[in-house]
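In structure tokens, the next block holds one chain alone, the form predicted on its own.
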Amino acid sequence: MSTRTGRKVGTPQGVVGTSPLRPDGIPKLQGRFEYAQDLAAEGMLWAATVRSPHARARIASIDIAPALAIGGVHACLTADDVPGRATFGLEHPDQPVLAAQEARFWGEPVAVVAAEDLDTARRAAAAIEVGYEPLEALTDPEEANRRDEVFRRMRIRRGDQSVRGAVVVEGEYEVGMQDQAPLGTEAGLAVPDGQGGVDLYATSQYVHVDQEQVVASLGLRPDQVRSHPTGIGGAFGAREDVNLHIHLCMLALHTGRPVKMVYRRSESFTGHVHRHPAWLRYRHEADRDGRLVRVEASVVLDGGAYASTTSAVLANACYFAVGPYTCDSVAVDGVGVRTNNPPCGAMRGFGAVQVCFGYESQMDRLAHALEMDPLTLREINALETGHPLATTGQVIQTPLPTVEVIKSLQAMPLPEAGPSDLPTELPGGSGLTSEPQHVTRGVGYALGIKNLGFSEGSDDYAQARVRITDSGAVVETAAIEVGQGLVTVLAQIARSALGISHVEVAHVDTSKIDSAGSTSASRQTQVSGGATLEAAQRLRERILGQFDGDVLDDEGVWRGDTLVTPWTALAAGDWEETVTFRHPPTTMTDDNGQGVAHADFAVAGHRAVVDVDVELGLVKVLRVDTAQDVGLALNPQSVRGQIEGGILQGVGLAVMEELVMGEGVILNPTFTDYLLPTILDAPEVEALLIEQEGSWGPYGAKGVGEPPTISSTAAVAAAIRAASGREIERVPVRPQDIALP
């Protein structure tokens, strides 16, 4: 730290490496923060859907008559008013905007309307009369797969299919439909511009493909919509699907007067995608030494009505089928089918929380086939940097310290022996269930791996814009916000690579940059962060470079201990850099699932230690800690946050999140019925970042949202069986498969 003119000039507060407050971490505690269903416009009507109570039907009739005739009701609109393309999809536009000649799903969209207010909407969406004929549902994955019902079929075939091990386990595991679950529904604001044209506000994760969908959907040119980031109360995946989005603008269109709609928490069950459930089958074959020889893996996942992602979280699901190991001969089939359920698509994780599931399940009874300790067992098999991957044969190029993370979790400190004679802290917590004479403990441990960013071949690109300003530098972006912390992150970026303190993050609409991507797949802080690190890189060396300076800071450009130019001045002048960046290339695979289909990846291990009273089949998870692979904690607290949120979220899958289904339809819809993990349910939790520099990440960073969850659950598993000595193939457990008979 050198001084100039008596001043002391270093590095800028808030940099990369440190934890600097949130800056919208203090309106959300004081309720001032802006979310999706706080806008509001001069004129606004509400909006409410018609559903549909069936999960086939066809559509005989459809009166709008008694809801038009209800006072303050502007319109009702059905199939016949979508006025451009009738369908919309993320990666395929096969769901309709309303459906038209029949109902695929239980709770899908028939008709929107829009009123003065609320009460006004719901009572008139009631009052359309829709005639339905039942329809037989298809909702057996199997049966559907039979059937030929299917949107994706994958084979993977790698090495000698000949070849066989010594020791061999097989395995059938389950894995239910998990609701991300976000606090806040999906809600949104279609404000018209009077000239044809629409805004739209909306609860998003990728808002330029919104944009897209929208588009066709409404008929217009692309300049016409313009979709903005707005304050999202969690996503976890549930808002990269389009909902609400059209049918908002076609309102707003049609009313020619702004149009806000809240979904209910009931709705918001069926208005987003869930987590695939998963049926797996696994066989494992080893020597004696412990090495894997063979793995052979069967992928049931039900993608429910409509495409959505499940092409790609069935591709995720089978390059990840035998996890973080090394093997060379692999034989892996998935299939994604179609059915009547309420559609799947992204949640947290994106396939790779099924299969660790069912792979680390294997490698527990593998461990005890062979007598091995399972830890010991892993690390015989742990891929590595310079590995193929077991399943695409994809050479892995970036850091993967996977057996650092194993012998961190070898080396960490169990608690004391024995259950707790606190009520609070024993199996059914505080309706004082349990008595500690009943309760038994259990350890389990899991790895996960997971592919970071978009792979087989996507064009993963995101764009950022640097600018100087009056005060300082503001980075501008379409990136969304979803509560993990990205404004704070791409702040520190910019701050680093300028060297001034002063940066705040814009987020702008459609029209005024180019797109980020999706806040999904653990990449906005490499992707989105590595265009904002670029960005002010190459602004900084402009100003210098304008300016003959050595140093810029936060009272402007110097040469040697000359002040050359006050900040001000650099606010006057035409100082910004737009950057689009892109992650490096992946391929699709070949016909046996061969090739480079993914661009980076990161590596977790968790260990769980449960205490369980056998007898009345309940679990309290005491403590779940990880060792993750993080790449350079850019910043620590908010990595932790991220590690700490995505175990309880697999704490969750463990034990008791499950949306439960009847014949296509939701049984448990409301949060009374579909348990989340609470404060008190929460696991003590270390978590040891393993940071090792080098992946393609601004200053090698790595996403880390997604592990944390993908072998928590995993865990949370293997230490109920070891606890009760029963075989728990199946999530969340319940209390039938522990209780003794």
Second form
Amino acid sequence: MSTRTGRKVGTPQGVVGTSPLRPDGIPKLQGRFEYAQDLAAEGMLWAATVRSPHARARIASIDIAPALAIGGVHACLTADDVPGRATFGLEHPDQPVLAAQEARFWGEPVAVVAAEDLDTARRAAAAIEVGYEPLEALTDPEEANRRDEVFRRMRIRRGDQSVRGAVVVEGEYEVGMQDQAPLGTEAGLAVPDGQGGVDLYATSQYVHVDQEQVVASLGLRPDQVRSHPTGIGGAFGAREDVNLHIHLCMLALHTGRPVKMVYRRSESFTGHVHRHPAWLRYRHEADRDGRLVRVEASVVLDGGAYASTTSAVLANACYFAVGPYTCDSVAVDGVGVRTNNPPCGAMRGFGAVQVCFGYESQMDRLAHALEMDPLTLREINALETGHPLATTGQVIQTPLPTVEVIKSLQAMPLPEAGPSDLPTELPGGSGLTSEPQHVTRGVGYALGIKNLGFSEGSDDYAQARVRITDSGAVVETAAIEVGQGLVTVLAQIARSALGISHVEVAHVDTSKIDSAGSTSASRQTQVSGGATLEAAQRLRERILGQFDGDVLDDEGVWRGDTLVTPWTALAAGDWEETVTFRHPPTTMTDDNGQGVAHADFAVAGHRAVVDVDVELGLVKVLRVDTAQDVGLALNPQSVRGQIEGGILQGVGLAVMEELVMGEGVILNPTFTDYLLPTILDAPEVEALLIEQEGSWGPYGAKGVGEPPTISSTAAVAAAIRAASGREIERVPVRPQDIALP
Amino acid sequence: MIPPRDITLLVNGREYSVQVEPRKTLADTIREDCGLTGTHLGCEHGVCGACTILIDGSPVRSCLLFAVQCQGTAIETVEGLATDGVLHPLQEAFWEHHGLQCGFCTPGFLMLAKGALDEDPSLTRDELREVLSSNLCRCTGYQNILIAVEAAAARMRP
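Take the protein just shown as the form predicted on its own and give its structure as the form predicted in complex with the partner chain.
What follows is the whole complex; the chain from before opens it.
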């Protein structure tokens, strides 16, 4: 053992609390980063999907012969060719891999083909003759509710149900169907292993759950299917559910060739689930001092044709139906209905977004009725640590700085008065239709609350492995980097815990590590971060114990100021630690919706400033400022990145983003017609990060991805209401909602 | 089907001799025939700008051009932005200012900004916002993209 004395005391670089540059930045900036769209393999075939042109139809016949007659076509597969379980689903396997007797939504996959090249595959898909007999489609959620076509009903009753308040406000609210619209569409490559198994590289937020579903539907042993994390162009919930995964594996095993598929944008709009459209009814009752004494809510979500995560989204919507406020008499009834509309499921905010628009609109109405400042009303009712959640009664154990959020918003300076004379800054933009003298300004506030991690008794865990290498350490995980910066923050956590500067993150496939769970529910920094922290801490302790050292750093193990084990000697050993991290357990609630359903919570608030041309119904969102409860910002730059991006998705839902349905058909499945905010639609953002110790996340960190999207929509709607005087009971707010109420 | 044509494209200073159908887009040709997959397709019809490249120095959407139209032009893609492994000021600034998250839109924004700043490195913040409004990003909220482009512009000024 070589020894050296005279240790230089130094702090490792890139630890928690700093903002090291993203390690995937260089390949992404040089065009070398491999997205699922870019994958290729020797002898690869291309696949295409045949989709139902009807919202509901009986499938009387499928003739694949015309497709097979085309040169270069290697496979045309239908429901009859699914070797294992005929259905899949994230929570309930109710969705056919390929529609058999009946197609239940517009765009539902009916057949898949593989051919030598993409053009041939698409020609073959068009050549398959499907005999559809259109059936009456059920597209009205109220009618579905009457017919008891439901995925789940929720009933929450808490406290004395006879309580009544002196001041009562009621309202009905509607939220349109939003799309995640990640810039990269669904794509993937399946490679047969020559022994009956398959390797899948496809867009995903959760490779282990993809693998389980592929195994089931292909009738294979679990060890025969390996799902590999791959580069993806955004997610936002759209990649939790299986779409092309099983199809690709079927085609690869059927043909014995690697098979690739990339959805076109219009196909992507039908190929993934959307944010549930919602219909909300509220009744808030308060005493004359503004204290909430009773909240009643009814929540209807349209789940579309198949279950996806509707039951969990509905639960979230109901559990957070009162928002970050205390109230001791609550009744919430919710239903997620089954229709022939497109399936809806996970999108950033997961049910908490829709109800936030409802309860925050109500809080403003109540403030108006009480002639009270809207933030004062919120402060009077603020839910904080130690209080029971109004719906479930779960006592909040971790820090919840609701009052500090409110006070922070109050303290933020407002922009100068008056609309800008820059045409691009006026409502309607450079179309030059608005004139400054017709523009009025409005300011609106909203608060939101969200659970972090999976709820209702889910066994929510993540595994991570930390291994010593020649250059430092590597964190191995199957957790998906969707762009949020997990690849940066896991390395930061390991650096801090080990005390070294050189840590990389390696994404490994499902055969090499246990599940990290989904990159969703704002959970990976807390859960995979928790596993990484514990693995790194244990590894450091074992190493120090082995060499009787007191410090580990980039040079090796030190005892006092003597280097007892240089890094080369350490790297020659077999040092690794694998940890499965679980957050505090949760339980399913009882028949009244009471129980400890959630592991952690985060609160955020937004203040929106808008200019509105009431006559033309045009809106310009100038600013959305925010204060957000983050626990501890492990990487402040990434946290702000999540906040700024999340706010813009909330602004999109407030003023422009909606999938417009016509009898079950998406009428605008392109980026020409489904409007995404550009930089000229993007408000300026000032974000205040509120840090408090006490959460169970690594170093007290909380998930930060979803809160920016929850109350930003409601804040913009409130600002439009203030500017226009209109009721604004629906988002997105359309020009006619302002100009022709 | 009209038979394929033999064409030569000049991409990042290198000649690529490829055989393409006349209807094949430049974006598909760059990705599939030249093997340069840094040019991304987000919408396939000229809205999102992820496929933005430079032709004779001007930003264009490569999904709206046919490859056969582009013979005799100088095509620049994101792969040609760094020279001898040294990042372009725009790439450096996007990295430093967290101007990317998933990164799918990034090559398009880089080429858009390069075209605009090469033509006029003195563009103001408001002018840059107008330029950048032609491309879509779903992750960042654009704040850091604007900051990065402004920072790069300062470095690129003579």
